[in-house]
Partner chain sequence: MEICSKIHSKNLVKWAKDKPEVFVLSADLTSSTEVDLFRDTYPDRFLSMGMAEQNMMSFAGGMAREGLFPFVHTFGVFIYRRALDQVSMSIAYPNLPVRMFGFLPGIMTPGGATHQAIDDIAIMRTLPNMTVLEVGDATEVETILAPAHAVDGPVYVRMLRGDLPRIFPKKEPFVLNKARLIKKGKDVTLFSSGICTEEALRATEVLARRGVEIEHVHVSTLKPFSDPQILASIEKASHGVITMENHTILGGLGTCVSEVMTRVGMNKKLVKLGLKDTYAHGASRNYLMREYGLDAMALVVSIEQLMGKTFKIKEEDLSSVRLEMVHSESKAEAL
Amino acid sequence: MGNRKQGTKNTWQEQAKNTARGVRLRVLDHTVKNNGGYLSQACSAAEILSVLYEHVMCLGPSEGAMVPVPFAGVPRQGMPQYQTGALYNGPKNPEYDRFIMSPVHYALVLYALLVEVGRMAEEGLELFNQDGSTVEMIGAEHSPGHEVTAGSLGQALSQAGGIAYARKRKKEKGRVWVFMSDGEFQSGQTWEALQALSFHKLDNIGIYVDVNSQQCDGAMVDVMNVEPLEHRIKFFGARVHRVNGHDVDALSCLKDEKPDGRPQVVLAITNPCQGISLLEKRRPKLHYVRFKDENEQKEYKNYLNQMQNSTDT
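Return the structure of the sequence above as one chain only, in the form predicted on its own.
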């Protein structure tokens, strides 16, 4: 379903675009087959995550099973077989970066991405939300690509800050990357974490925010407006870039940026219907797609077929 061809050498920009398209196709295919899915999240975040994995982050080879293993139980003493989903992002080498997924309802998008970049087998998606599977609908620390259980929205930045602080103290070269949603800035813990990052001068952390302006109850501005987000984050001491979240070159802005003592934040302005214009009919309720009848499901299936037969991104 993806566009990764053996023996071809694309530019990283072309590969990131192909990966993003593959992510949307996989999530749409899953949504059609299962009468449900976090589809708008794939539309808004596909380029952000693709650029992170294809270009920005320095990750080692995956150490996770290509077909994810069943859940082994909660971590406890005398349980050596327990492992976190961070294995899919490579070994915890001081030279390598770490990735933290904060809005864990984006899990399906991350799994689709891991398949596209060759870190998980296609069969892994078939285990999604199955009893006993680690490929959970709401990702946890044992889910592929996840390192921590973010719990309620707004908790992962604090955990990532602790990792970044430890890495700074140990003088590790690797950075910590965090993917967040804009809705998490409605939580006070996010602002407290950001304040701590600035106070401790943690410039080894990079934060990408999917600013799609949507949440489960509708438009952000109607539920709890967080704008002007860029200015507010700057006032908390961070360095902020506001970019088009579907422009792969713009999203790569942190790749070679020199640290200056401030945490770095990319506000990626996105469209929650990007690449799947059929979703526009559902505005403003885009958080989760559940088809209202067989006709709507068929409409989305036909749209999927058109996408699969098209060469457009």
Contents of the next structure:
Amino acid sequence: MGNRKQGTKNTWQEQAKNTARGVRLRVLDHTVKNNGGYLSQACSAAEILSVLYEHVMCLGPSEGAMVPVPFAGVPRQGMPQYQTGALYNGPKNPEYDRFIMSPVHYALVLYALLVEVGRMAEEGLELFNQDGSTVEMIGAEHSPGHEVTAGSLGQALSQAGGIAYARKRKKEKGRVWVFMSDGEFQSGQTWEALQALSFHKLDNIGIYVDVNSQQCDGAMVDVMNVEPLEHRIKFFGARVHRVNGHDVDALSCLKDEKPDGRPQVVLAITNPCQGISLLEKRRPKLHYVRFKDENEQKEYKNYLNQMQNSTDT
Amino acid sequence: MEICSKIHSKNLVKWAKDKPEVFVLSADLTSSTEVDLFRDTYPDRFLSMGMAEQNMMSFAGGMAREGLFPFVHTFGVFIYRRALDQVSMSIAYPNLPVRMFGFLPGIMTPGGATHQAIDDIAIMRTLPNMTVLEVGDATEVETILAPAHAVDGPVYVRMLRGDLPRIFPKKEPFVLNKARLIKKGKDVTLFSSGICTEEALRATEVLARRGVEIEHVHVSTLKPFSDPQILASIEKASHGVITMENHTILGGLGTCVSEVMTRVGMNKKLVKLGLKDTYAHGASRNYLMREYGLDAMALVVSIEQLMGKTFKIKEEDLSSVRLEMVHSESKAEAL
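Having displayed the form predicted on its own, please output the structure of the form predicted in complex with the partner chain.
Zooming out: every chain and molecule, the one shown earlier first.
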């Protein structure tokens, strides 16, 4: 898995699909080995993140170590050696885009993606949730691919707003991309952020929302409804595109959109069991997979083997 | 004593003139926090964020990441109560240079419990990376911008507005982590902060005439709290130490002083004047200072108790005190 076909010229669509498949395989493999993981997030978000990294975003080459450095302390005065996880998204040049990960419970998915797109070594994924490693279970800003500390959900969009405002002021060409989960639209701060993005005309920001309709307690409709999300966001002044979140062409809709003064939102409608249909049996609780017993673990291992074989052919 | 009006309003505009990287963020309290003149002078550097403080704090963090310097202005309660998680995770954790100006400290507003920042120092002090400052007069309001802006990290300033006395001479500006030794004495050591320093001066004047020697120190940096002056003054007190603050007695100046005393094993009495683990209510400043024991008479009573004496001081004796500007005693020595 994860081998980029050297020498052959793939279309970006093929490449993105391969990457998405690789992300699912890596996260499933990790889950089977560790008897636990954020597996449904890989299923729902694989194409979104792949399209962002493979096609939509304009990022420079990674500046992060292929095998992530150990945790060296939190940011504080007189600590110039602090390493931000944003290094993995390339230099902060004016012409380059930024990527802001908001639901950092998807960290495992992002790490798997960084391996797939060649920004992190496979060994990096083995450091996941290991003591002293920056490849933390819930990403912070020292974690590969992460620029802000967003674990208290609903704060990243506001932070991205401040970043987008500053970049606009500095007349930087690069845009700011935010990946969000639909659960974050239950939080008041998300709506405060949207109203501010609209009010300050921050059209250099693009938001991809994984609308998998799932959250920690179960299905969102049973926990706290946010629908009709499309209308709600529109009424807050953003441009909204509602697309199939597993269709790479549809997901690329923001690539060449011209800014018109409004922030842009892609509502990517996804299936939290996409590509790993075995997960369907676990509904409605999909937030975190921990196997009930050895039999279930074996079942997933077999499923993984089948997937690997079908990928290799 | 000279009374100055709307010091911050004019001073911020003057100070920020040649600092294009300084931005002001306001949450619908623009004239209430004296940044209306800034808004009118530099509209391009003023961001109206509406009544949405959680977004404002995180947004400010984002701006600071990109090299801009957000000067957030609102009432203190809306910074540390309403948006504490945002201040902690979007600003303090990444050690970003956001300058937060929290107005209406303690009982400085008739707006009642919802508007009175009675525990802001206690809470902001516990955030790693945070610097906590408090102003006590016109000179400190006027001179706090440069030292606050020099800090490599977030700063919370407990701010005053409107008519302010000038207690300290203009040429003795606010200095980070430097307490002001107002008066030397060996009987009792008094640490006061914010508006309590002016109030304390009424009592110390009268007590001095009765022969009480008070070591009076004005504190305007609550974090860091490592000025050697603090310990030196504690050591001199023969009867005990008193702290006087416009804040709850839990976690503020009194707690800072007690931490210094316990660290060095200093076995002395400590009397903490302040809100005694209670919310306040909407009323005038003078009324509330008397009600909650933050006034000059409360200080007199505490000193009498510590020294085991009575000085027969009446309210009229205290209110008739004509306050003069105080020059720092430590200044000559420091040379």
